[in-house]
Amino acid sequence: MPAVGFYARTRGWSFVIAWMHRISGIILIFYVLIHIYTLSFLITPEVFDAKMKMFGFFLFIFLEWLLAAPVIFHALNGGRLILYEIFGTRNEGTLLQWMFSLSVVYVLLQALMMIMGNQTVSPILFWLVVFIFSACVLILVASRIWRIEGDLVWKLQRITGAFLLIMIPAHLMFMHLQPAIGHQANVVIARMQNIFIKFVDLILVISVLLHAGYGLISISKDYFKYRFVQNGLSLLIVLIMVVFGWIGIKIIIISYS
């Protein structure tokens, strides 16, 4: 907090977002990499039953908790980002309002429902009121956005962005909706059977790892001058996200057609 505070006194509270914005991409793709790991196991159910046991102990849990912070943050703060790149709202003040208000509210719902821990939830309609809502917010963000002058995967960037906007944060909370849904193999095994859900989950892990490879590229060339790093590190987070790309498909087509 003292080096949030002072960077937002000497270079702007624009400058400290931005920072915050970059730390919580980071934050998520590690998240989400082990995600994809962890899902791995359920090829063989007892494995990740044992491993699902491990993440129950306390520690773990308020882990899992504080993920929601740089998970609504980051999806908030890159809504923000969209409607001043593309749709040219500058009301910043007033954005950064609601931004961080509605991320302290999403923070709080999401304890209060792992404290409860007894809600029941229908995937099928819960993913697809989600996915309706993500795929309205995609085509008003890809038809804007292909009027505007730049590069195909910045724009690939953005509109995948704009369908992560709701997809995340909800993700996060359907895990927690109803205990079972992420932790026993057999009930993620059985939702994972139906072919919406598998439709889902392949668009859900496909634009995750597009956008947060192009995140990565990104900051690396901000940080490395030479253009040999720049190609290597990229060439590198492209291999990085299509090893973990092809394991989340097998998981979601090959291992439980």
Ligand code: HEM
Contents of the next structure:
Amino acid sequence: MPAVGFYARTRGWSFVIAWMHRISGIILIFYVLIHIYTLSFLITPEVFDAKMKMFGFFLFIFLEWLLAAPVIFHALNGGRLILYEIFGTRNEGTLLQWMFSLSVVYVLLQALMMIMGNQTVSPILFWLVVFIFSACVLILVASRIWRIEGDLVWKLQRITGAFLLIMIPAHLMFMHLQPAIGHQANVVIARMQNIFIKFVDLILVISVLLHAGYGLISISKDYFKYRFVQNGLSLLIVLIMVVFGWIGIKIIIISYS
Amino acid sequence: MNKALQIRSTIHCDLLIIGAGGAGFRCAAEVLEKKPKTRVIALTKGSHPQKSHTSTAQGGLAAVDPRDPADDNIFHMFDTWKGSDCSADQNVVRKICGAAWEQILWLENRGMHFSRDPDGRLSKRTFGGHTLNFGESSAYRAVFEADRTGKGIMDTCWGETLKRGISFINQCLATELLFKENQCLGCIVFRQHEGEFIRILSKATVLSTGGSGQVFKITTNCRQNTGDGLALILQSGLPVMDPEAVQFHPTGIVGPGILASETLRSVGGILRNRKLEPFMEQYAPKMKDLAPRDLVARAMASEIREGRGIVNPDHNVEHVWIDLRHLPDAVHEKQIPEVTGFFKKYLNLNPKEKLCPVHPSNHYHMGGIPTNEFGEVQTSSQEIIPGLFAAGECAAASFHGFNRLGTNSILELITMGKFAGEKALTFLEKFPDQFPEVEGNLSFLRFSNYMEASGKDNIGQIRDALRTLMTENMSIFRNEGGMLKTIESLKELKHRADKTALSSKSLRMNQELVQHWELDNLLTVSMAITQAALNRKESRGAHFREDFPERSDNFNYHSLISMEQFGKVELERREVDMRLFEEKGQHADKFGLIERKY
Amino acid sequence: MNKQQSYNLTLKIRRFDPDSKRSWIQDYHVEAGRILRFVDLFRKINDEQDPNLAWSSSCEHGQCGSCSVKVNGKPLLACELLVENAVQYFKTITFQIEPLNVAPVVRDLVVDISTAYERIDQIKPYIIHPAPPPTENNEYPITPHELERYVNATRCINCFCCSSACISSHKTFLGPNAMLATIIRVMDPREQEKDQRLKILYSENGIYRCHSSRACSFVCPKEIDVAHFIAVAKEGRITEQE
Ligand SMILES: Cc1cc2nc3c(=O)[nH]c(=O)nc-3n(C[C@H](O)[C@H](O)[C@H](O)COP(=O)(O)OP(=O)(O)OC[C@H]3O[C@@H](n4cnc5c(N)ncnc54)[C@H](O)[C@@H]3O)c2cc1C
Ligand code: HEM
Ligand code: HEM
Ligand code: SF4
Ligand code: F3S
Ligand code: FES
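Show the other one: the form predicted in complex with this ligand, since we just had the form predicted on its own.
Okay, now the whole complex, with that chain kicking things off.
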């Protein structure tokens, strides 16, 4: 905390927020990689269920809830950055206020869902709505960004970011509507039989890994001066993302049809 | 002699620029543009050429736009001549004024961001002393880049030379000019970071080391302006011209000495003394606070001398007030925002509510290294020294005579810089391929003295004492008694300085060592200023003698002063060029020995 | 109410001796008037305590960018910081003073700024290929409206405070000020060579190293909104002619 005050005083709040964005991004990467790894146990539902048991412990429920914070912060701040950089919305003050207020609301809502734990919703309908909204945001950002000269992958990161802006918070919210939705193998498997859900998951995993991969490469380029180190690290990151991408896709396509 | 003191390497080049300020840069750009493969090396004392003093010039530069139906070169020439108190050289005045607009376009076409009028053309504003029809009305003659005109020139010239492959040696000192048979062949350079000497042999050398404002305690000049160029010239046995011609600006902000523009008074600011009396009424009953610069500065200095000044506790200097409290908010916010900003930033006071402390501040050195209209340096007998050029504030061609008009200095940089470049080019053509060998020894002599001295004293304190001495006796008012005393004190200070030991003998980035060297230069320049002023028993332009308050025709010449050894001076003279008058062309009568009245 | 007239400050200055390659922090106790600038304090230390302490300055009124240092971690111009304001801003009378971390230290507070400048040199801070003015022997007409788009960026004095503060480390990013220098010439109608510039701008070492942390705008002593200009480049509006 004193560090936050220090940087706010010497570099400004935006600087602190940029660090928070970076840290939350890295937390999310770790989470996603572990997440995909655990999801891969869906092939043997017993093992998956056994593993998921631990999420019954209070500490883990608490941690799951805490996850909402980096997710919503990164999402909303990412959205703000896209507005700042690409849509010329430079009145930071108001945006930051909105961002923090919405974050708090979201995290509290998440807690409410977890405590009640008895919401039901049609997965198809839910994801149809979320997907349509996300696609709209994607198109909005993509059409704007496409005309800009510059690096394709950089643009893709912004576009995927825009797509995930609603997708990821919605995903998290969805999984907390009822404990079973996210933690019981049979429920998950049953849902994933639907081709539309498969499609949504596929797009989700690809865009997350693309976005995260570029994020990591971008961070490494800030810190490593030599080209060969940069290239080596980029290669490594791409490799990791491809491997996890493969695992993720396997879960969706191959396992149950 | 100290073993560490030796020449580490020798570099050869075609053109050596000692001091990459506006003048040096313009010269380098000219040479590189006309003859692309020329090897040009530019030296700077600061950490980078962009940090040179020219970057702080704010106001603008005067140039008559040929498209302007009202204005004419002859008016600009007249204003300059009149401003100089009839001591500028008219050949130079004609040459610079004639080339002005072309040089503005040179800068504009290469990317300088001049402020524009609604049609997209260069905007112009008016400045003190610039008039139409020989003094009839104000002329809009100064083009500018907002409040950073000098920076615009620097950025543009830096870019142009960088583009064409100049090499920079930053944070270095040119410590000695190298001569063989009266021809200049480069210089010895002390590189501060490495703490080593190198020798640069060059076919042509340009001195453009800028001003000498650090001689005075209160100055608008930057910390680098220690008159090194003048000291180098004197050390080589060559003369400097008109060193007594030093300009003071009435309203320097107390403490940092920063320039508070004349606008403060033109919008209605009132100068007040300790008793809060609006004292200008007594000195100039009609014009009051709007009287010319030198008159106001003199009035302020008199008030302070007669005990009606105020001592500033933070900077321990005496000053008077400028009262801006009565001005409407609109004036504060629209017309003088930057200057108001300076008071806020540096004195933490709000000029809307509080009185602002101001003090005449040393501003510009009209005198300098004597050159002809091509920037070629001359000896006391006015012979040209082959291979040596000078331009900018350190040089005196002389465009400003005894008083410089606002906006004429940076005009001089870009014109004289170019002329010197042209001349250097023709000189380079003739230069044989082989460089003659030359050694330097003065630098080592001076530096080993610094290294070996063993007395206990402090360079900074001696420098302060010097600067206070000069400010007290040699600024606005001068008189024989004060000057004789000053000369004695200077000798004492020199003696003290010579004995002072360095607290560290390291050569690397040893600031104290550099300051010791600079102090010697300051002392040398101070001595030259004082001796020349003592000799000039009249008042002319910025040089005001209480014992001789009038201009005298007996002194219608430039003083040339040489001083190879500290305190031992020789005086010569150079006639003022009056060809505009003598050629008897149209308006010749305006260029005679006219009265300087506004 | 009377303001405090002077302060007993402790300056903890990071020192470096190039001969022994030793680095340490030295405490200086300075009694200073309220409106002295930090450069005045350094000079006071030189005159009264330690003639050896090395520091940089030139214009001493915020116009040249020679005197940048970090005071309590904030990169700023030492010639613009008054004692009174420093005490108020940092709420202390003890100040850590360090050299900027944008180039190797030469001695104490002096860094080798020429090395930092190499990054500016890389982006070619000049008009590579000037457009001839429409009518010969005239200026190239630029309306105030056109100039307004980039004129603020031309105020940069290369003090490198922004570079020092930026979230991107100093390893690869050419720096916020180098970006400004490029952007100026892309926006300047007199520059014909836009492609080369855009290539540098939209490169790995260019704007993609910026993460809109806006520390540059926060610390810039010239109050240039640097981040805004970089964002305009990201937005692609930079090449639009108005
Ligand atoms: C606050 C202020 C405002 C001004 N405004 C205006 C204005 O509006 N209009 C106008 O016409 N004039 C103005 N002037 C005057 C004008 O700015 C200067 O006269 C002019 O900039 C001097 O330029 P220069 O090229 O001769 O020297 P500088 O720009 O001072 O450059 C000198 C160079 O020489 C280097 N140097 C010095 N000694 C050595 C050495 N020993 N070894 C190596 N290098 C060395 C320095 O590092 C520097 O790079 C102003 C002056 C001040 C102080
Ligand atoms: C939820 C919607 C998301 C949005 C709107 C979003 C947006 C953004 C944006 C705009 C950036 C660029 C910031 C910069 O230039 O530094 C970014 C960076 C990053 N994102 Fe995301 N992102 C989202 C989700 C994710 C997810 C799920 C992950 C990880 C799995 C992630 C990981 C990263 C990383 C590591 C960076 C790099 C951070 C940095 O360079 O400092 N993001 N994100
Ligand atoms: C604790 C909360 C979470 C739970 C319980 C959860 C649960 C699940 C489940 C059950 C799936 C399987 C697919 C489906 O049901 O549609 C899934 C897929 C996925 N989740 Fe989560 N998730 C959570 C949080 C997150 C977060 C925070 C992220 C991103 C940062 C994320 C990213 C993904 C991705 C990318 C997939 C697709 C993987 C694939 O299909 O290969 N999840 N999640
Ligand atoms: S942008 Fe501002 S902080 Fe950065 S170098 Fe320029 S003036 Fe300094
Ligand atoms: S501080 Fe750095 S991250 Fe971007 S907005 Fe400024 S360049
Ligand atoms: S010394 Fe020039 S900006 Fe501080």
